[in-house]
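The chain below stands alone, shown as structure tokens; this is the form predicted on its own.
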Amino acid sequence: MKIAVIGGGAAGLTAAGSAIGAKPIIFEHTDKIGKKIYITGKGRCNFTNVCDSQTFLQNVVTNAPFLRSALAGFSPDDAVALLNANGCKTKVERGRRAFPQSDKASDVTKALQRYAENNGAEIRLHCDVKNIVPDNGGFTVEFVGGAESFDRVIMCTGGMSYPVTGSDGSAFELMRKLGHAIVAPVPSLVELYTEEDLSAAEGLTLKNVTLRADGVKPIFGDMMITADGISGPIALTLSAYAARREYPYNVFVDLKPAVAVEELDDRLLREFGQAPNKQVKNALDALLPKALVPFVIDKWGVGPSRQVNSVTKKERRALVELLKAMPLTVVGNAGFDRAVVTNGGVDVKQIDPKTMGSRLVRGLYFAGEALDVDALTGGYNFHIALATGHAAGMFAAKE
């Protein structure tokens, strides 16, 4: 049986390796396989999260139930075992995040390539697929320079995030031609742009703060200030949950989540009382990072040169409320060029969750970021590519 695997990323390599007994041919339209793998986890490749399936699914933002069967068939422990068996020693770090022991993403690519090639996979680079035509129970795959017949096709073409790696969304048109609905792709796990100018505090990391938005459970952790807005773990998490929210929308940062309102008011009163002649602009260093003080004071609306002994109880209370809910207006995001993953893709209602096979076109399968499934940071998205690729390859070869 000949299987065409369209895309040579994590999902495609895993699909090719899992298509036992078939002859898989990987079509990769760039100059090398696994381009996106090389930049995953800042070049270290957090390839899975070693947790139970319930915890895993709680970290899936879109269409989590669809993944139950794929996860049952290929668990995080299976991902670790696959890499170890193919020459990539692994380790597990804080937050159950699994990495190659070498901290080199290239070792993950080499292991997945070895897995595919050990199953007889052929890899064709610079091979751009232009059309896929169902043909007498099989398919004709048309590519630049020729065409070839296959029994099965597995679409592992990625989404639209980091298009420089080859995931440019061009394959969605192929899927539409085959009758599949595409949920419009939008960036996820991406820096958020704010209406407010935070550039004076660019590069500042706010540790242990809480980010809130209507309809989203409060998110606790670290947040980074950028030239254009906010990034870091909790901002990326919010971007995933609010991926389809219309701009602008309001968010609130609790800069002191561990301190109750009354307790914070008492602390301010003590700070002001210890140096009553201090100017406001010099009185908040014990409470806030210095780079953020001018922004907070501007939001507060009390003149920076005012002496703290002139601050009224009402004004002090307003500062407390600001520290507990600093408002920001999100007006956009950094786009696909900087988004970690894509929200959107092939409508999973048209896909069999057990086999990853199309419900519309017999012999057509899907895996990875091409599907309308995405998750939070922590190795979940990479594992989704592995698990869906494993299912697609295995069942394509069986059915």
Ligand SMILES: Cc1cc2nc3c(=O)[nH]c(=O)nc-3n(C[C@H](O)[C@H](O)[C@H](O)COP(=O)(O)OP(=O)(O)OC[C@H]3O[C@@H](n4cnc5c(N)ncnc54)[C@H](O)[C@@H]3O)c2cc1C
Contents of the next structure:
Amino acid sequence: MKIAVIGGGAAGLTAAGSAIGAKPIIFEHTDKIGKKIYITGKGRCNFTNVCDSQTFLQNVVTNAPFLRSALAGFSPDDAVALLNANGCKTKVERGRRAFPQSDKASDVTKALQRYAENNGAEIRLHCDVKNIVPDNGGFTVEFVGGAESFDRVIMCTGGMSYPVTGSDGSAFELMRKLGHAIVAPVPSLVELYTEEDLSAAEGLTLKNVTLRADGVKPIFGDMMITADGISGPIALTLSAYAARREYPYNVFVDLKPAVAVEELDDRLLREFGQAPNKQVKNALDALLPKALVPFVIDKWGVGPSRQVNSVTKKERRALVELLKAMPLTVVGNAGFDRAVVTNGGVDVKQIDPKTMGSRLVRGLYFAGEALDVDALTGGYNFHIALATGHAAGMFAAKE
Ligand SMILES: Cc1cc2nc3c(=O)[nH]c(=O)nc-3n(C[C@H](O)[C@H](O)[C@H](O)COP(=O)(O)OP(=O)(O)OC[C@H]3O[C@@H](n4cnc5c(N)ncnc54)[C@H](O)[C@@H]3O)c2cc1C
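Next up, the form predicted together with the ligand in place of the form predicted on its own?
What follows is the whole complex; the chain from before opens it.
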């Protein structure tokens, strides 16, 4: 049985290791395997989330039910065990996020490489696969400089995020030629650009705020202000749920989610009463980070030099409403160059969720970010690559 694995990332290496007895060949078009692994988790690689399957699936944004079987076959505990067995000690941090004990993503790559090579896998670098032609129940894999016949092909070519790592989306064309539908890829887990200029507060982290948008459950946590808009955990989460939304769309930031409207109004009244001659631009420091005050006052529209004792009840109520729902207009995102993950990819309706095998072309399998599945941050996306890679490798070798 000859198996070609196209793509030497997390999914490809795991598929190669799981194709027991097949001695697979991994085709990787860059100069090294696992290029993306090195930059995951800020170089530490948050490789899984040690949670139960229900919690895991709740963190999957696109096509969660499709992953049920792959996760049952390869759980977060299995991911930990696989790395441990291949020389990478691991640890679990806050939020059940698992990392290599060394904090070095390269140790994850080494362990996955060992897993693949222990199964006899051969790794071919600088080997760009240009075409896959089904013939006589098998395939001819055409690559730069040659062609070779295989019984099975496993596509592990990733999505389109961080194309410098090799996942440039070029393989989607090969899949289309094989008859597979590709759900148009869009960036996810990505900085959002806003119409409003927040650059004066660039670098500021707003802690424990809530971000709301129509059709998305309010998201609570930290949000970062960037030169062009918003980023940080809750903005990235919103970018995932709203990945396919047309721009522009409105979002609302509750800067004081723990304080009810009346309570906040009382608090403002107190603040203003304590220093009635202060100008409004100097009166909000106790309530807001200093860098954000000019922006909020501008939105409020009363004029920064007004004395607080001249602020009417109606104006104060307007400020309360602003603090509870500061509107921002999202006009775009930072694109694939800076997106953590891709939303879109191979349409999962055409794939058997148990085996990762194509329903259209016998002997063809898919795994990892190339599939139209994506999840929130926390180790889920990497685990999806491992779990689908495991299923694809295992069934390609035995079906
Ligand atoms: C900055 C960043 C940080 C991240 N951090 C985390 C994290 O901490 N935790 C987490 O869970 N997820 C994280 N992710 C997401 C996660 O890394 C990916 O979802 C996962 O690694 C995808 O693995 P993959 O094997 O499917 O794809 P990839 O790693 O993209 O691998 C695909 C491989 O295929 C090769 N290839 C493509 N086309 C061809 C071709 N035609 N011929 C030959 N080779 C080809 C590419 O060069 C590449 O090596 C992060 C992503 C980024 C960008």
